[in-house]
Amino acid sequence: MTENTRNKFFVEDFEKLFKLLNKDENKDKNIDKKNIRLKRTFEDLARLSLMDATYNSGMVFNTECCKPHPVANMAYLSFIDRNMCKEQYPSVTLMERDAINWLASLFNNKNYSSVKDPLGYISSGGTVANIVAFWAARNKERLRGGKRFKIIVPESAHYSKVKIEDLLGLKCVSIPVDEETQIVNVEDVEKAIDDETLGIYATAGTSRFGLIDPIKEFSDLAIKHNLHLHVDAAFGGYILPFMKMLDNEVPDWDFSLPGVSSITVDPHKMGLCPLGAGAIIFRDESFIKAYRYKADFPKITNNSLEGSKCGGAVAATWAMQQYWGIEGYKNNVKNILSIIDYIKNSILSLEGVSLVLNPIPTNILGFDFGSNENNRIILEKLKQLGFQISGLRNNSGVRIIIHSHVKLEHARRIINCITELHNIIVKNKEELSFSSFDSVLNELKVIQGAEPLVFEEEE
């Protein structure tokens, strides 16, 4: 989105609000002052917004989140004033039940159809959902009189593991990943299990590479040692089931494995919902009963870590499930996979370029341009062009996330830029300097419309 387009957006919104607030202008003697403040507020919002990249720009390749679907936005705004309280807003409670049941079915949990209440809830995000998973596990352990407090966690797991450890008083035992595969060795996990081990934290779609832990083997260990196996599918939950439906090779990772106790998923990632929509789903009611509490005033039963929650997140999640359904999400993933193949094949056709990991497990690509120095230069120059993109540890590669906001023309743009930058590196192997890029960077900036935005100081 260009600066003019962005400003037009805010001006149009301001004009609508201006008319709304001026309906009773004759009754308000201070209307002029209010209008001046309103205009200044919106001008400041427009100016501040220019600091951020937009999904429409086609320059964002580093986020697991997405541009929300218009249906999700409309549903969110329609219920933005509703709290998650069934006594006051029963509609939100009904939508949450349906949304959780939909996800439970997607993740092969057959128990949802035999219980009255949902086997989880729509949380504010994946971090909270991960905490709740082990909150339930810890409380179940306490209820049975046990004293286990350790969790086995691959080092590739999300940083919410630190908060789980700190807030719940549990100890996370970190297991290193293999340097080549970036996956933990199952034998190392089993060796770490002892009489104090409560559970295992697994991931279906790691933040760095989109990889899937050996969850089937973890499931066997969970059953063997009576452990709580939690699967963090915040990122992968809305892509892996549909990849499998499209006949891609996806290992078992969900409730189809008998050892899986809970799953986290984020509708605000691959589910195309506005931010603030996560979810936790348990295998059965016993986990929710372990942490459920009743408040004295108001007299309500709470099944979540949060107290007040915006009903908009529930409405958005439910609306997308109803509007798109399985077929809609499957087609979305199909489109994403076609863009992934196009970018992958185009960049791999360049001399000396390879994948950091192969095969591609989800929708994260990692490219190695021949050396750590080459990777550093490519990454730095792409950022100078205005791309939102990230590198891998120690400049071991350039990381690209393909989401639904990345269209074919956006893919062509980043491919063209990477190709030009790579050609300079190959051509100037012996005497490579930053000045080698000056002319092509200027040309690409004009073509891409990626000139850095500069704010003018007000007089």
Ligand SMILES: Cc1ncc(COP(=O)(O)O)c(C=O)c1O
Second form
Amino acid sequence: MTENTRNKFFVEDFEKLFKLLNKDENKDKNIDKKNIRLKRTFEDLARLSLMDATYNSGMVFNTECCKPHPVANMAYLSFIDRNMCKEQYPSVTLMERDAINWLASLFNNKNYSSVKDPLGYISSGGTVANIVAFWAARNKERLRGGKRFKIIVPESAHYSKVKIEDLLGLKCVSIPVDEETQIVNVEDVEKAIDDETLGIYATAGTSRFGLIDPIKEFSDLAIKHNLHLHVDAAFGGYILPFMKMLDNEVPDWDFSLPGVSSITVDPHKMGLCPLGAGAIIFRDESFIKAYRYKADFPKITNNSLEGSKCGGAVAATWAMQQYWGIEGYKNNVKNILSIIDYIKNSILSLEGVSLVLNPIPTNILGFDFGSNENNRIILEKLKQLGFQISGLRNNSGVRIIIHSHVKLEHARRIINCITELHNIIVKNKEELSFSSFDSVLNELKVIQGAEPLVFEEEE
Ligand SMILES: Cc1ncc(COP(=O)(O)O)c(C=O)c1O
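What's the form predicted in complex with the ligand like, now that we've got the form predicted on its own?
Next comes the full complex, and the chain you just saw is listed first.
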């Protein structure tokens, strides 16, 4: 194995496992063969792991997930063997109740304190939570004898919409977004509502730009037409409340609006939990009752779409709330906002560069380097340098997501690289070719340490 810290991690694990499995060596005649297989398996794991960039490399700028907090990791591992079954693992049920109440309170749902059961559950992710929201809406409609089946969905919504349509037999009516603002027109949404409309799918923190739909206006429509208004805050749910606490202007989007029926949020995105932790929260119990299932064996009341579910996700979500709490998440967002300001101001000081959307709604920046061709070149070259980064549709911009794993030195590195690339574009306006970048790319690789994969020790 080559000498890098990621591999060391595997070597150490291998050695620990080796000792553990060899404790009873005299009893096992096949121990030598097993040891060879163990070694080979771990060598393969180490090799496979080398394919992925680590968050610590500071090169990852395109994911909505982020490096889990060590407290969340530890909590996850401690409960990794527990299922969501009240009789067998009451601890997980207790933590889930607390975790959902914490989120309900964060999203201004006062009902949680007066009900026996939690107003939602920790799902395996945001897609599942979105499906469950409309599962409840559809079943509520059936229970009241109604036949409404259409959902109004802004074009910018996450592709959960496709699965909702397919699995629940609902029809999504797509509303195009305004080219300039990337947000739907409320009048277009209202025009699309008819007698068959069951709900609206809103987003607080879109995947592409982190935008917030006009949820206050949607809420008014939901009240007026008796619709289920679901807010997908998978990405924005752990940012927007804290941005507001930090005196940033954030429009109302949560249960403080009377028309909001349900909210999705992902602890495994900005909640800094390991993957496998999403959440759905309803306004009141009637939604859960519409799909809840009483099983005979084991004798449980199941309020989730999943069957077996890892207790680790619940423990991680709960532990972060207890350990970090509101203050911790607020400080996290504060740090992210200061890095955003630094990157934004540095890149905007370059000639001819502008923001694709201004003001920036959350923690996604889109830069336009003057033309689609410039954007394409900068994006491609950044990728060649090893950055994980994505572009906007038709090369209309370069998109950078700032998370807590992006430290000041990482911000400096990407700013330096972008500045160098931009300088070449400006200098060679007339005769720009990809080879114009060759020498600077090589230099940047050495100076910035920006090899395609940079492996640093995980904390
Ligand atoms: C707005 C939004 N909703 C839903 C999802 C889906 O979440 P998950 O990947 O946890 O299923 C995402 C993730 O990309 C998202 O950005």
